[in-house]
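To begin, one chain is listed below as structure tokens, in the form predicted alone.
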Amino acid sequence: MWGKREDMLVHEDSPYNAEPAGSALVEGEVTALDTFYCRNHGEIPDIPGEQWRLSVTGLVDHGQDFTLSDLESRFETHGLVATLQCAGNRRAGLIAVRDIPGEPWESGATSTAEWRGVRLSDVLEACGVHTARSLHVEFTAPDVADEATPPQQYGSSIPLSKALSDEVLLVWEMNSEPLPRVHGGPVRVVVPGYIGARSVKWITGINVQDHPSDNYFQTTAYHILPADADLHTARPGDGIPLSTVALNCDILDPSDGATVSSGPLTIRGYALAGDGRGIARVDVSLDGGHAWAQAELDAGQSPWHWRRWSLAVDAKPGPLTITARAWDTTAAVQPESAAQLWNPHGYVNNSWPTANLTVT
């Protein structure tokens, strides 16, 4: 379906919702386009590249229409090597301390392509974007949320701050080919360091206003709600907005439940840090976190994306428990537990992950 490999964890065929295996994960630091995970709201547009219109409003000197043309013609394309991460990513382990709605996303909500297209600030500064004040840049696109209150387009927003950041940028090429429909195209903004929430696909419309979106993804569906809070009684603006992404790391291969032969043995997994923010160090034990020892990261190609990492170590035959966390480059460190980050929508789980193997 839609391209991807047969193996792919299908959460959701109508929209469809999907992830790799974690093993898929570790074939190459870019990930594959069969392979990318995929988090889809409302059914999938089909909007023909050349019938696709981008409206921009709101605070600036003087709103546009653009065409793919337009973009590729008046501004400089950029590239950019990024990875997202669904908010819900790991969700399965916190669905492990307590039962939470949604889809038990694993290890595989999280991908890394390389993006190419127009910075999203050369786009608005062509508009004459103001900024004497904090403002904010709404997304709209046309795909609809029968899950929200009411239902509704999707859309989302982020400071303007951000927008005017060089990383961000409205794409039309993923993996040096065409921006697939089930990810966005024919134009999709990508918003590296934030959850994958917020790089809107299939967008049609920006209006910068003196507000963050209106939208219920923004208001409602994207926030850390306290332990103890009903979701059937949450108001919109309740709990923590969700932007920057978490740091995490997450052990890729082998994978949880595994049987490996004794002796050499190659861990590999990857780190990702959030916004303005890098991987230090990526710790592994062998002993429930009592010993710890350093693994090799492999060199980054951009700052926005995640640091894959490995340690070889000597397998013992029985059972054995790896566990990893990563620091960040502000001495941040993963929590060990789940337990302390459950919420009830089931997001931002970070904390310490663990593989139990069989070793024979």
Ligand SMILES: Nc1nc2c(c(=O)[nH]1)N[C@H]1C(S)=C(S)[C@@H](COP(=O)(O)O)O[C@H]1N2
Contents of the next structure:
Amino acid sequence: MWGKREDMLVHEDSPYNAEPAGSALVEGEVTALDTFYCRNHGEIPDIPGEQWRLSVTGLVDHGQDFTLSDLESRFETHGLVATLQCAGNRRAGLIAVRDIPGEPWESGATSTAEWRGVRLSDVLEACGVHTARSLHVEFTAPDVADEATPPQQYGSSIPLSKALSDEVLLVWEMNSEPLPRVHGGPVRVVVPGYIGARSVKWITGINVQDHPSDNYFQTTAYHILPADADLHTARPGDGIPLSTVALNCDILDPSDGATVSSGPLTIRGYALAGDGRGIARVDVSLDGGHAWAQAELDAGQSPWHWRRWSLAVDAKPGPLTITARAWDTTAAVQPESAAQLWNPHGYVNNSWPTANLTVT
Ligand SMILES: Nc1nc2c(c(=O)[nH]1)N[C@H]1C(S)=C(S)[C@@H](COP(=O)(O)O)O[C@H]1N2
Ligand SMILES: [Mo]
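Switching forms now, from the form predicted alone to the form predicted together with this ligand, please provide the structure.
Next comes the full complex, and the chain you just saw is listed first.
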């Protein structure tokens, strides 16, 4: 379905929500289009490229509508490799602590692509955007999410300071192909370094305003509620709104529960820094976190995409528990346990990943 490989773990057919297995995700520095995860809150719109319009409104001197060919002809195009990570990635690890409604995402609600389009800042500047520091840029889309209260079109916002940063793009190409419909084609915004939810697909409206979006997905979803909050009585604005992605890493291959042969074993995964930082180090432990060895990091430090890592070990017959943890360039390290992060919506599990193997 939707051009995805057959071995996707499909959480929902309609709307389509699916993630690749770790062994598929580990294959490329850039994730193949048939492997990239899909996260949809409503039915997927079908907008022909020539009918697509983007309307820029709000605190700008000249509000304007743009066609795709306007974007192509009026602005310089830029390419960027960036990782998207859903705030619900690794929710399964939080559900193991205490039950949570919502898709039990494993390790695969994150992927990396090469995106191509124009800078959002160039488009906003062409509209004469007002530049007060405290403004917000709202993105709107036509897909309707029934899970929202009340049901509404998808939308969210980012601070204007982020919207004016060079890395934020309006894109119509993904891995040198036209942006697939399931990933927001004809045009989506990509907000590198922020949770995936802010990279609004099928974007049709941009509004510059003096407050964050009033959309359900900004005010209510994607908030870290305290562990004792009740999802049914929580009110809009409760909890901590998410913006930047958190420092995270994962073990992608071998996968948890795998049986492997004794002898040389290469453990592979990725690490992603948050908040525009870099990855400084990834440590791997084979004894539950007492002794650690340093993994080898792939070349290519960027705050906007993951860094893949690997470690060759000699696997001895018996049970083997692998634990990993990443450090960023400010010496921050991932928190140890999922229990210390548990929250009612099940967001941002960036605890140390573990994989329990049987070595024969
Ligand atoms: N219009 C719209 N944009 C959206 C969504 C959506 O449901 N509708 N889902 C968001 C979420 S939660 C994530 S994690 C990313 C997923 O992007 P992908 O499906 O291309 O992987 O898109 C974001 N943009
Ligand atoms: Mo997401």
